[in-house]
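Okay, so here's just one chain, in structure tokens, the form predicted alone.
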Amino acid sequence: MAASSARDRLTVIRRHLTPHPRDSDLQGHGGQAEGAAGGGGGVQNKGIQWQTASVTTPPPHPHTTIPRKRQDLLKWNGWGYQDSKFLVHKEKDKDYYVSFTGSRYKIGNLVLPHFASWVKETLGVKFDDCTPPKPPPQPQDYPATIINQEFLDEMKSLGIEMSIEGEDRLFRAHGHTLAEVFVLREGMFPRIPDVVVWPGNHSEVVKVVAVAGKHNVALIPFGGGTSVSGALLCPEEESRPIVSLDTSQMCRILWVDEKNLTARIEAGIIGQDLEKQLQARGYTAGHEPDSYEFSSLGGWVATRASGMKKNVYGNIEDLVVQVRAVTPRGTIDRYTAGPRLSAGPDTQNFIMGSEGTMGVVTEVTLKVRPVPSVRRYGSVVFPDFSSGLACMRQVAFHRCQPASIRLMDNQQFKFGHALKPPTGLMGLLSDGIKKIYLTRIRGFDLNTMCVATLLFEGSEQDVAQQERRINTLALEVGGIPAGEANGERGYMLTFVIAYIRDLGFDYGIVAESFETSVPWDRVATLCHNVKHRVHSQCQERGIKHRFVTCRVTQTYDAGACVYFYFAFNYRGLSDPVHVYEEIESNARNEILGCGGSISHHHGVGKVRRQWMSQTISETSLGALRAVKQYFDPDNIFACGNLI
């Protein structure tokens, strides 16, 4: 009898355990579950689907801040927002002068008084020497289309959106590498999609992956556009068409569980929309790159994102629970929602940081916090870069991180300064008696001092206490705390330094920034070094004028991330974009020398694939081709990064 019990008890569990199919895990190739895509899985076991009270059910058709017509709102050729831009003035019998446009950032409809003269000071750049982009393209400009008609009409019959219009087409074939905005202003891509789809949810997806299995058709999976490793680029060498899988309409978010901490989201929403839907709750996600404002969460998982404040939240890895992610061979998940698991190798890892190559991410489950009660912003100023640098390290080996801290050198110090706007008699008067303090007083020096901008969230009890332990380190190494309003402006610009470029251009000036992690020993070393790198590679081309910059950006215990812009002008030289990726190559060299990484945050893509075998070995890089050839034999998608 006590073991007919037993058994009654077992069944029982079983059928609790027992998931119950939702009708989209059924749908896509006529009634079969999607482990049957591209013919090698079979119907998968769903495992247990986590549902909780608090789930919310998401609108059917969420609001985007980008539109699907991205042409719309966002410049075909630059980056950012149409009405976001750098401006050069000149007033009558006066110099020139800066604006920036537009109401989207706090330094928007402001003149900017000294920024020109430091661009003329530091970059030899000539205010009447201007050269606009070529205007946009007409319908004959457009690369051909090459047509899978059959693949087209199986899009129609399934419902799912497409576009094989040119702009739509050129606007996802490119990210915003210095080369792929100088291709968008002079001249045109051998290599575009040919098609664009547009899928809303993940079924939606697993038709795409099959139909163009089916059709032979290649794929290459487009967030938000703004990869800064060649990515996105068509391979041109590609025979077969080109599909763009826009994720853009996938972006809701699918339930937050309140009493877990987590959120089930879409792929494609952008980072500034999963912000502001997520608050609307009263959480956060707190993933901040630089690019949030319009880079997407499939896009974060897809290249190992980090970003501003991971010191509380975490890079994107450690923010995430679980991947979704459809593949030829079937679809990538984890049936369970527990915070870790020891079965083996997480599979997870082969989608994050897989840059398109084995297939593409539509569902994320993410570890969430409710929005902090206190943000403040804060800055320190050091008689050099050693000591902030020593300041940095004292901070990250007492592990006393606030959400951010970033110090930047000498140079980006003076750059920051240049992008101040004006101020009335009580700013210049502060300003003065800060300056006479500093270098009177303190006997610091205008050409060596540097600023770390910090950001603070927590309660306020938290908040100050993390004041006070940055203030006490800082001031043992001879920092002196710098305000709000320097902490506030320097985490700001952060936005707006990419709108800058764009500027450049038509000036002669081209400018690309690369960053490194590096072991905490060679931090010192490594900035010097590729610094004096790059600037004896510009000599040897007869480069007069150029900015060599950096700043730490992240902390770890065993080390740091450093971030470096470079910019030139290129007036005289007949291929600046290749004299640009020799000199940023030479770079890498002396950064790979210096012990640091090829990437930190940004990726490989196609950019940085030669220096994969410098980086792992080859059975390591053997067995990520291994994993390619199974979850997509055919090449399907066929963007050609990382291997």
Second form
Amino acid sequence: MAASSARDRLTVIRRHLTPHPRDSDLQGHGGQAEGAAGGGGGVQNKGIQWQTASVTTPPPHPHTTIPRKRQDLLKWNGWGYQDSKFLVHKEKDKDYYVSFTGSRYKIGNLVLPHFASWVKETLGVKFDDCTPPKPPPQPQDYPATIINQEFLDEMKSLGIEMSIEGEDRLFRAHGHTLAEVFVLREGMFPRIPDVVVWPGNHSEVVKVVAVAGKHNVALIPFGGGTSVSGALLCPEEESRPIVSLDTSQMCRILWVDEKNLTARIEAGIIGQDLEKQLQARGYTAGHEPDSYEFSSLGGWVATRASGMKKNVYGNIEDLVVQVRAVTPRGTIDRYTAGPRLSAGPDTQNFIMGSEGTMGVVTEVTLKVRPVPSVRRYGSVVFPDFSSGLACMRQVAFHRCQPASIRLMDNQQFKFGHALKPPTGLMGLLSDGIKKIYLTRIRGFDLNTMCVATLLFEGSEQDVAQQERRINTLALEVGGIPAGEANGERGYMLTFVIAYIRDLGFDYGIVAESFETSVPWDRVATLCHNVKHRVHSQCQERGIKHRFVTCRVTQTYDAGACVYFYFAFNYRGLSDPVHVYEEIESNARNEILGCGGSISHHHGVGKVRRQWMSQTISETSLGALRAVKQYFDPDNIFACGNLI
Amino acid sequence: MEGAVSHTALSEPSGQGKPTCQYIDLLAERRLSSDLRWAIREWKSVGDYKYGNHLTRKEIFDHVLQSDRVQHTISQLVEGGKDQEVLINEVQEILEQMGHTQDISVIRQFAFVLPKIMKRIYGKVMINEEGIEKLRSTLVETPVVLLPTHRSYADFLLVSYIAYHFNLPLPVIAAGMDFMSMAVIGDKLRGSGAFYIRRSFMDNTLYWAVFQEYVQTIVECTGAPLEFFLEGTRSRSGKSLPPKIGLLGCVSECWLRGRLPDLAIVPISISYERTLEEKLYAYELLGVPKPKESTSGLLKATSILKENYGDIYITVGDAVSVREFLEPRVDRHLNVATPSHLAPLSRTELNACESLGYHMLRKIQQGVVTSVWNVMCIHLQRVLSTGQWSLPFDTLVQETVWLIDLLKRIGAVISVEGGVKESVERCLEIHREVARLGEDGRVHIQCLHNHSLAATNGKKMSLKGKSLINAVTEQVLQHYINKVIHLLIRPGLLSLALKSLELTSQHTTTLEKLKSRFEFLRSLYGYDFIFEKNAEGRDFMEGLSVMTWCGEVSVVQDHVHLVQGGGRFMKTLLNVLSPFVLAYFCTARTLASQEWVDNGELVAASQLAVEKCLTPGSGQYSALSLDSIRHALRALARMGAATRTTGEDGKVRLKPVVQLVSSIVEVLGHLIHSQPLKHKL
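Switching conditions: you have the form predicted alone, so give me the form predicted together with the partner chain.
All chains and molecules follow, beginning with the one already shown.
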């Protein structure tokens, strides 16, 4: 590649020209690549800067799993990879059955013999009654663009890649809330970005933001596009051109500092690429939100994301050492990489959770850990949800959480079983024995029992010790260890469950998840009350077939994270999205009334903005607005999220 | 309307398009089969709360004792120097005294005895079966609070008996401590699910904590239906009393603090055709204190068993969701971050609960089934107020027919069996002690005053014996009028407002002026009558629309015009409200006359002032009701017409705010001067 050989040459020259690196530069803030590196930006560089500093050389652009033309690999109107989806089959004279395609997931290329009947029973699905989505839009179907030619010209002269193709624009016009996907399948957004730009590094972002400011063009940063808060939706009333700032080309690990176990990483990298590359070097970041195949580092920072293994690695705010972000006012930086700071309120928190309102994250210094030697799954079954919850509480009390521990309620337990692949004779036998043991001998009721899934990481010794500890606590409240396979399936389903919604759409089912965090003493009542509220709301609206379930997905010293799934059969309702939104709004009121929060990790975006003042008080909200006013007085970052 | 033996269809106001309710007679079957077999039949409740747990008395006690609230209160008191052991014992004692048991064998005893008594003294016990089935399905979904009206001791076990009859989960009943001391009965009531609470304990923090926790444990953990009387005590006057929000707030807290997804409150309206305590109440309202509840007192009342008390109508109303009612009125998120036991209800939350109380009372009123007798009493009292003790039967029937027709149009549910004439005859038979049909074809009103009954109490009455001759009878009549007065109060206040604005057929007034006068009166009478909070506009419109389609007033653009100086209906309304006008007028004037040391004296003086205005044939003696006088004082204080200060001697003094009281006296004076009472003032 020409670009990379040019870069190599520059590196050599620089090494020759540089005197001995000074100590202070060794801990540089990661701007080393500035100006020198980046795809196609070379021509416009201000020249080679004398701040080599870097211990390692800025790496070349690695391969990204997801191409720039995302639609080549991913579904344009649904979740995930094109080749992975649930399919409904019908053989002559036989009942319908469901399978999952593709070989990316363990469930792939398997027939799921129990699933069709579960769907029919729980959600009243009639497989003869299918509503397929509308075909991809034709060029004339996209909303008209608002173009600022000067902006485009300047981008071109800066050599920053961009596109005004309808497909590219549409792909960046939405996240994955129910409402957004419904629009993709049934209609068209009133407003989508007018241009997509792909800056290749921090300095190009600086230029894009400056040019946008100059021409009064709105910017909406785009990372992995997995938002579930409406954060990516273009405000309809925005009359300026809207530019989607796609960070996906800023995806390099700039360096790994093995002494301090940190790594400087460009914010556009997606989770799976980050892990692949770090693990190739023997490290892991350990941040695994359920969306981590597609979501980006910058997105995690901008939404205060949480990973399933936070017990070992921490949530994003624990993992981040430094954040660099570009605002219209300038670049936000923290120059020290010291592990903790007493220097006034943490200004990095203006960016963490800012949801694209203040600026765009370009680089992050992240903690890394050596890849653990053992990774093992486990599971425990409990006679009912409250005993499962008691176990979770004890585990948190003793602070002996494994990498992940999740408790599913009875409905979700049954749902997991419906997704079991066919088992051989031995499997059948052992399943049968298990069932008899649990129900007959231990007196478990299949209609109340629930399961906790466990993920252990560490040395063999650590893991064995953790397992013993958990099993002891579980036994004390009447739980029974239920093996590795159940646990692994649980975590695999986490990734697959997102694909089910697309199948549901075809058959009149809409589904969505929402989450919260809540103090320990209110977890049980919150779960109960929210489910009750959703059911009674459905009843009021004449929704007969519905599925409401929850799981406790994270534990903390002071409380837990609870995750709800809600699906219903909307046949007979004229506006299912509106109905869903009303019900979720009711559920959120109930959550707040029961002591839960506005969100644990999904963020606020546009769909939860109405509850901000009930969460952080008007005064705090005013402070946020003032910060926004300082960073972005002309509202260039005009996504309209959060505040 | 034709009434079948066991099914009576009561027509509801035709305009509202509601289906007619089917009432069935609980006693019909009992009259045909063995009470014993009925009491020992296989019994299992159907409709238990799906998330309820059965807790024993001991388990409830432990739950209460271990609760954060009680433990916290104990530790606070220990810090204040009390002994922990002693406090724990005190909690145990409170619980022993309070705690209910629910023993099906005790219920069976009542199931045996109650039908026997009821069959003897009542004709039919009618209940809307549809309401029962709705209640059953509500009970499964959510914890339920049952709010029956409280007009008589007979209310006490009626709801439990209904539950037994229909195999509903048996209610746990909040009862006043005075019942507990009744020999045998006290324990029997406890065994059938009653728990006892002291009358006043707001300053006893430990008792308060135990009480709250006890009630909430029942609601939250057991999911058993909780029954209590929103009015706190039996309403002697027959009107709804302002709600007591202690218990209501306590149960609402379960939702307010996010511990329950919802609570359903079910209004139960019990309408007695004849109240067991009618005479006792009359004396009590006139100033004879109520005797202490005792079993021997109850036995003395066995003379009751020889009499006929007519029918009972019970309406189980539609459940009101606490969540739906309170959610728009409170901000739960403000208090959820504090541990529940450390977050007492805020001012806003208490206000919302009070609104809920008023809302429920209105729902209860809407379920009342009116007897023909209630309507008759309006005419009987009017006749008596002109000094006559009899009137022609036919006149009474005509007047009753007219008013029944009108009441139905404004939403009354009236039980008429056969024709109105037959019903009037029947009522005169049931209430023969008050009014009976003579052979001369006239209806004779009876003097109910009995010197021996008044004297038994030993305490000297302030009223003159002469007054009592009219007053006791009128008070009894008023009791029955009061049972329909909620239907008349809105057009009634509108009539008063019109009258007080001196509106004659030549003049008109603006809507705005009328509304402001209406709101003033509504506020003044806010304790005597039940008005929902923040519903001034709605009440005004309701009153105005009734008056409009009765042809009493016409509204042209923004002006209200009184048709021919007020018609028959308006005169009736003014007449019905005249005792309240007189009582309030005299009370306000008495208040204005000097500074008062304490309410008791002022109440007596006000009653005396009322008495001075009355002579037989010129006014209504039910104005002597202490109930109204007390309500008037409360209202005047609330409106700022008097200031309350505690003097150095620790006595509470009531000082009139002269200007305001005078203006109130003036408005009421206008109303009295337009009535035949004026010459006495």
